[in-house]
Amino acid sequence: MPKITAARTIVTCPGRNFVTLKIETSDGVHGVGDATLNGRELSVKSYLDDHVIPCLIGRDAHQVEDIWQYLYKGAYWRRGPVTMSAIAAVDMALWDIKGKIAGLPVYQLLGGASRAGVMVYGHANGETIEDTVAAARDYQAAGYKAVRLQTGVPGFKGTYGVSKDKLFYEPADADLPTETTWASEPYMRVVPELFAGAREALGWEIHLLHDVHHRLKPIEAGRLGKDLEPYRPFWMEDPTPAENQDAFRLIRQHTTTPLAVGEIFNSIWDCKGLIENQLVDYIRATVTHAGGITHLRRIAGLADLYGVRTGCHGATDLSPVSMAAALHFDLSVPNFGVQEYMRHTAETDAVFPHAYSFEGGLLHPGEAPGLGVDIDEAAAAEFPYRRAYLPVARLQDGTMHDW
């Protein structure tokens, strides 16, 4: 049996910080997992390295269910975000290894692919509606299927989800946090004007998807969905904040349009309710920040049962390695939805070589025994660690808003 011989975080800044886990093992088989944790990532390496590492040392790198019950279980103080992101990436790389060692891609472990690739969506934005159009227009001439679309509103600056760059956006921008103002009226306003221009510039052929970003009330998310039905929107992203998952019941009362929610949940009891109330029609929990592919596939049964889909986070705060793990798990789940697709710099995609690939609007991971993805060390250590901040909002009066 492989036996973990070392483990040690690697912490790279090509463009966005990253933090990967590299295990190894007495076979000389190695695996790599995403422990990324936007603004926040030394705190997931300090637990790694100061309370997870020393544990592995020593156990039989097969046994990534033990192993991921040991983590878990054994910490007392399990769940959040730190812990869970940590695991996932112990876990990530425990499926690489173990699909290196078998000659075979992790999805065929995982039993086998249940679709031909997996449907991507891309992030069109721009300061006007006409902006946002032209770049949902770019994505579908390159073969999308599925698009975001987000717009600034009229008289503020820093809208979440518009960028100077149209490829890499990146929220977290600078030394310390940045500060944006927000007003729910004017954005309820344009959004349904954004998608009114989109569906008439683009048809009916393409998904069409937004973000609210948790900012708004209940009841406005209920009229903001109502106001989007005749677009028949793909979903609406995060409507309101989820700790309160009964809000969510107020907004099915006004709207249907379908609802996701999920990329900052970190374990199968943030979204059991929502999942078994039925109360959201996609579910956003990440490969990384929920565990890593073992309990992001227990989250996925739970889904499948009621109905629910997947529509996992994959924005550029997660790095090629979890966008890797990701596709493993989307080509073989069942209930696979939609996944998010934003593509990395040429420098990231350098640091961390992978065997995943677009065509047609669809993403595959790949053949290569394992996850395919890895990371170049010499070329990561060009990169050394910035500290940077993701915003934070204000209303106009200044009282703090979610962000």
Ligand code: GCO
The other form holds:
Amino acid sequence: MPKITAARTIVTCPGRNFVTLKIETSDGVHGVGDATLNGRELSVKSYLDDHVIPCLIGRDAHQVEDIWQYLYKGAYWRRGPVTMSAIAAVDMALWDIKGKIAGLPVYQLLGGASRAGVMVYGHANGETIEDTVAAARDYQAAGYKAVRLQTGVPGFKGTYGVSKDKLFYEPADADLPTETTWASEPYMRVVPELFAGAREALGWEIHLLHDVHHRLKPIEAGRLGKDLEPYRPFWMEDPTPAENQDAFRLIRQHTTTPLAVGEIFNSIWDCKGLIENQLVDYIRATVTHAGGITHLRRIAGLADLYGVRTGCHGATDLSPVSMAAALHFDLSVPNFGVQEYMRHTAETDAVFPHAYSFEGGLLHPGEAPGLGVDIDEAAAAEFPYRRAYLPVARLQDGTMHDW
Ligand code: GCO
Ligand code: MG
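If the one shown is the form predicted alone, what is the structure of the form predicted in complex with the named molecule?
Every chain and every other molecule in the complex is listed next, the one we just looked at coming first.
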């Protein structure tokens, strides 16, 4: 059996922070897992270094399921983003090892390819509707079949989703949280105009998505969904915070715009009510923050029973290791919907050499054994950790709002 002989975490900041777990085995094979939790990177590193790695040494690396159960049930303190990101990193690394030993890409171990490739959506951002539509046109020209549209709200600086750089959107931009100002009313007026402009310029053959980023009250979300209906959006994401899941009933009563939720979910228990009550159409839980490939498959299995499809989070704060793991999952899972794809910087791609590739709007994980991604530790060492926070949002009178 391939025994786990060593494991360690590597923190690197090639433009943004990433935490990577590397597990080595007695077979001479190693595996990698992504443990990045945006703005709380060092908490997950400590969880792994201080509490998980000591328990891994000497275990059979092939026992992916048993080690998952051991870390989940054995901690007593279940769930939460730190715990589940740490478990996810172990899970990814073990699937990587299993694939390398088998000589097969991980998607083959998950049942094989269910489709030719993974449809992805890119991010079209702009300060104005014209800028956003122009960015979306560039994605269309590059072959994308789906694109997310975010635009500035007139009179407000630093709207969610509007980047300083056109291609690389990186919201964790400061040593301490930046303060932004928000008002829902002008936002709710501008988004339907954006979609009208985009349909006129881009036609109907491309999927258009939008992320509300938890900003609206349920009744406001119902209104926005209804106003977007004529433009047939692929989805409206995170319309309202999902702590109160009954809120989604209210949204559903008002709109047939498909709903996507779950990028901050950590386990199947966060998803259960929304899926079983058919209150969402796409579940956005991701490999890194929801317990790894092993747990995400369980979530997808439940979702499939209710006609809910997957739409994994794929922001730049998930490393190429997470992206590779997501692509093996996406390629194999029957109820795949779409995969978010924000391109990493060239520095990040150099630190994490990978086999996945983009063609004609689809990503493919490639045929390399395992996950097909690695960390170049010498390159990683050139980019030391830099504390970085996501912004916060306040209403115009100073009230804290959901960012
Ligand atoms: C998305 C997300 C991201 C998050 C980021 C926070 O849909 O891609 O909303 O942009 O804000 O991942 O860490
Ligand atoms: Mg989002």
